[in-house]
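Here's a solo chain for you in structure tokens, the form predicted on its own.
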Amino acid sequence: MCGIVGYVGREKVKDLLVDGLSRLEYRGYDSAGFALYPKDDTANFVVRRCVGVVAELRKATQDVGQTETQGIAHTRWATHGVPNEVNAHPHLTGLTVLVHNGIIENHAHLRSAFQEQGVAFHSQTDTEVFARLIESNREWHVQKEKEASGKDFLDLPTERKRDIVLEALRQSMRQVDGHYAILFMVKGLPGYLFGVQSGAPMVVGRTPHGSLIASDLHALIRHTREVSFVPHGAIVEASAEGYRYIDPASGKASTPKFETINWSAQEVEKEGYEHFMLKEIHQQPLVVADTLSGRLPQEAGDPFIWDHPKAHEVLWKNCKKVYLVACGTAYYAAMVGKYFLERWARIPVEVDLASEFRYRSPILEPGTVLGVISQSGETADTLAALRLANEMGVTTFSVCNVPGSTIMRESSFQYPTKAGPEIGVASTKAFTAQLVVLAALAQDIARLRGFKADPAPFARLPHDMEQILARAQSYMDLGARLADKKTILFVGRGAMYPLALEGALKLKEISYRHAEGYAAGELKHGPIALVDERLATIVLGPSDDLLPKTLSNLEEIRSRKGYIIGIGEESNKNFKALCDEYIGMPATDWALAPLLYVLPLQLISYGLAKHLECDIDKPRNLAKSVTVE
């Protein structure tokens, strides 16, 4: 959550933060702000916030930032202290003025310490606390350096100052608690940035005319492909030339190594569309085809093609159990995946909450397997969860989006989805990529462990999405008749009751409305009572073994006069009749009818949602990556 963006350079810095925090605003949009160094370095940090979307910080500040060519920018959501200008980002403390991204656990604590010594504090935040500790450590050696030498801070050369910045961010660093990162500059050294990455993420970027660094790729790829993403734990200096890679324990540099990422500036744009979730649901089919791209064996009985093979192979004829854990709509990816693993290659599965997962102490006994999916591949307590896994020894793997980040680079094994960069909050294409894939490692781990597996079914996936997509804007005039429901129910069996977990929990992001998902055979244990004529039961049914029992249940919701909405086979005349309204699907595999199924259930939220007037792609209180417990 909250994003952050820098820059050092010879470029005019303004538009380019305010350009970057356009592009992460889906991390925090309750405030936003920024600092440029002027050009004149006798004169004030020019710092401006405003609460709200970025858009009203642009606007607000049209009269500032014609020539500095270095500043921080943050966009906010907010953790310590309400939404509000004072509590917006930078902080300005003395000579530092700082943004940052993520919790510092310990502040009340240190916020006390202070306060006992005379400091005030102008706003509520844990940030302002970081600011002010970092400034005191680089007084308290100043006033050293003072007795020494005679020479306040502004008087020293340049890299005296930089040193003691850096000594008084390390001792910073031992003293807070938390999981973060922070990005300041100083008064009286113009020219560099500094910046931590401990637990949030962080990535730098370099250019023909300067250096670049945000809180991910989205505020990048605009201006470069060649990024390098910042090691957990490291201090990052940058300047006009190039950065540096400090460690905090012993204070040694390196330089950093950059890759290509493959990501267009294209692709984070909308092309049309009305909002970015509309342009990712439609992309669904070719992020499926990407994904399985260069990974579907010729025929059957011949393996998948995976990154490293021989690994791959050696992994899994091992396993005994695997764990999956994740959180949000990957955790229901999760719970699907269960039944692919556990239906086609006959290994036991448990799925967690990443965020539960650390403190039930779990049993992880040899032989077993962990896997961790994530979109961002910074999920702060899937990250957690995978490292729990990694100290006690266990072999874990990740399912993740994002090339290079911190899921990715600490897992055992990598199994990367290929969406492409996902701006809409709800996930839509990211969930899909992550069953195709949970899907295919299950086909192939059945053919490892001797059983039967057939690729067949997955070579016409984007095809049958492609037909269901052709029919969207009926699925959003469906979602638009909803408005005056209630509640709705999602219901369904076997990999449908996962399925409906997903439709309710996305129709709840982006229209605020009560829905809740049921595996159906419990509706009768409970969730019955709220059946009337104001409820309507979205009922998920493909021709499976499963679907006589699934049909009874919704014959008990139809006697009691509940609305009913069917998704199920074309050809299904009998489900048909039980029906309100149906929505028509083409015949597939059962383990691939949740990548079918699932889109109506987005296009219907999508509908409601817009119907509505919410603010699809950036609904309340919420952020596309939680990198805060």
Given for the second form:
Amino acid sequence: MCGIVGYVGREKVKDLLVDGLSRLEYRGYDSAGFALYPKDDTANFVVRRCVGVVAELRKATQDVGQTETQGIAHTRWATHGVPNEVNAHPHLTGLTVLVHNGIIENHAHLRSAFQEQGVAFHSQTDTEVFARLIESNREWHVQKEKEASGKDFLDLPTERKRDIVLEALRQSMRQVDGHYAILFMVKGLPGYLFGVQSGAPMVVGRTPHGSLIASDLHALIRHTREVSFVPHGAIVEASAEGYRYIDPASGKASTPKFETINWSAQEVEKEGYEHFMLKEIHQQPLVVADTLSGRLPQEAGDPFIWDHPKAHEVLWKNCKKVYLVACGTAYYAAMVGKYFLERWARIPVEVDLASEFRYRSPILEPGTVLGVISQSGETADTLAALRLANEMGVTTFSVCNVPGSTIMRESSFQYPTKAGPEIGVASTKAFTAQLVVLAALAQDIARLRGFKADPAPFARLPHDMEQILARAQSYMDLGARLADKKTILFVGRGAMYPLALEGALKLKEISYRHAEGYAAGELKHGPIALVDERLATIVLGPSDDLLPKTLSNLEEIRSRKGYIIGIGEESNKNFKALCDEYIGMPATDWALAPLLYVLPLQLISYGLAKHLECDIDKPRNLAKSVTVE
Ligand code: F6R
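To complete the pair, please output the form predicted together with fructose -6-phosphate; the form predicted on its own was given just before.
To see the whole picture, the full complex is given below, headed by that same chain.
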């Protein structure tokens, strides 16, 4: 969704901002812009905005920003108002220029109140309303000041101007409803940026040359790994010398605590791959190894190593029921997690979509543990579900990829994935990392509850994944051959059912082709009506006790002339003989099969999308991190 970057310091700011925006492109956007504080304070803000990609903004603004060292920038994913230049951010109102991520729910009411006073708006955005509100509160304080001291805003000492702006901001925050992050500058007050984190993430970075603020880490890690996540509800004030966090209720200021993030700048580069998605697919063996690193038990019967071993033990020994809540791909990981937890640890598990869970008056009985799964740690519905569970008093945990993200911070227990930055909009490596954490967790809970646990197969995973990825090109070629199919059906049983859903989602997202995931046993209950020679079915069939049943479903498709691609064990000649195309996989434990079988699925989608010349890393209409409902 929208991305924000800001900088104040000694470096030239324009390129730094535009580069920061390009690191946020993966979040999804339709327009971009920036505002620079002019070197000469008598001049106006330099504001440039355009519809389309950041590269366009860079090209169109080569002539500006050679001297300025302070500015704010934005990528907009339209919510209120169509994507056009007028609605693009920053919005300049009076002395204030502002960028915004999120939604101001009472913007229509505020807008009409201003309109009744004769205020005209240029855009259809809630952002301009927020900027106007800050301006009008600032003007009110300036008027009071003028009555007292006779001085106008621009004549006041810097500290007084700063305090007036902060007062106006605190007042405005009390008047708006919604969740948002904003960043703004005020003319006449050079050297300062002001922001608020009120439900949309913000992180600040300390560099030797100045202060950076952004919506997420990706925009910062080229410059610094010393970061601080702005606490929910806080105002942030940045100057070249550093930051202050201000509590809007009391007005009290504090100095942020910084932490070192161990993501490297290299991780946000494609490193020779054509797309981030392809790089991320190939990173999966490493991601699995990193996520498990230092956690695997020495021997069967030993515990997995978690960050909070004692509390972990108490939690799971007393747990009566688990709820797993997530969105999209993370939801499918949760569905696979249900198979792990129920089969190994014998705990009943309910899996829910966060957008449904939060509005359904869920029943969370004592002894329930609720886990949320999220790559970004900022997905609005998932976060709301977590907050609801926290309010209802059940213990919560997160399986999350972004260190310091809101979901990680607000959950009682953290089981982190170590996938590193995932930039391709379609999730790949975060999914496998989620699966491996859920599998490890389920094994460890099984051990704690006295059931058999055997972590031995985990050690082989990266090796088996490497083996599969060595044939990446052949899976991509197979994907390209699906271009003439009208629909692609993915089917599987057991843990392969959620994988079928994930395969279909991946294909839809990046190739825009119609795909459906189904439990193989459900075919006869409807979808079989779709089958003809223009339908391809991808059958996920590891050699487990469910395979004979899956193969009968396959026969039903075959007898109706459906095109069949089987994914099963290399040695399974019977399965292979029933298929038009066959992908052979190494033999594996039932539970680890999803981690292997997902690889060809990702590559098939990638191959098809590439053949169709789709924008693979930034599919149309999608945002990487869905921070609005
Ligand atoms: C699909 C995809 C999305 C996300 C979903 C949840 O490829 O990436 O479906 O899985 O938006 O996002 P997170 O995991 O960040 O909560």
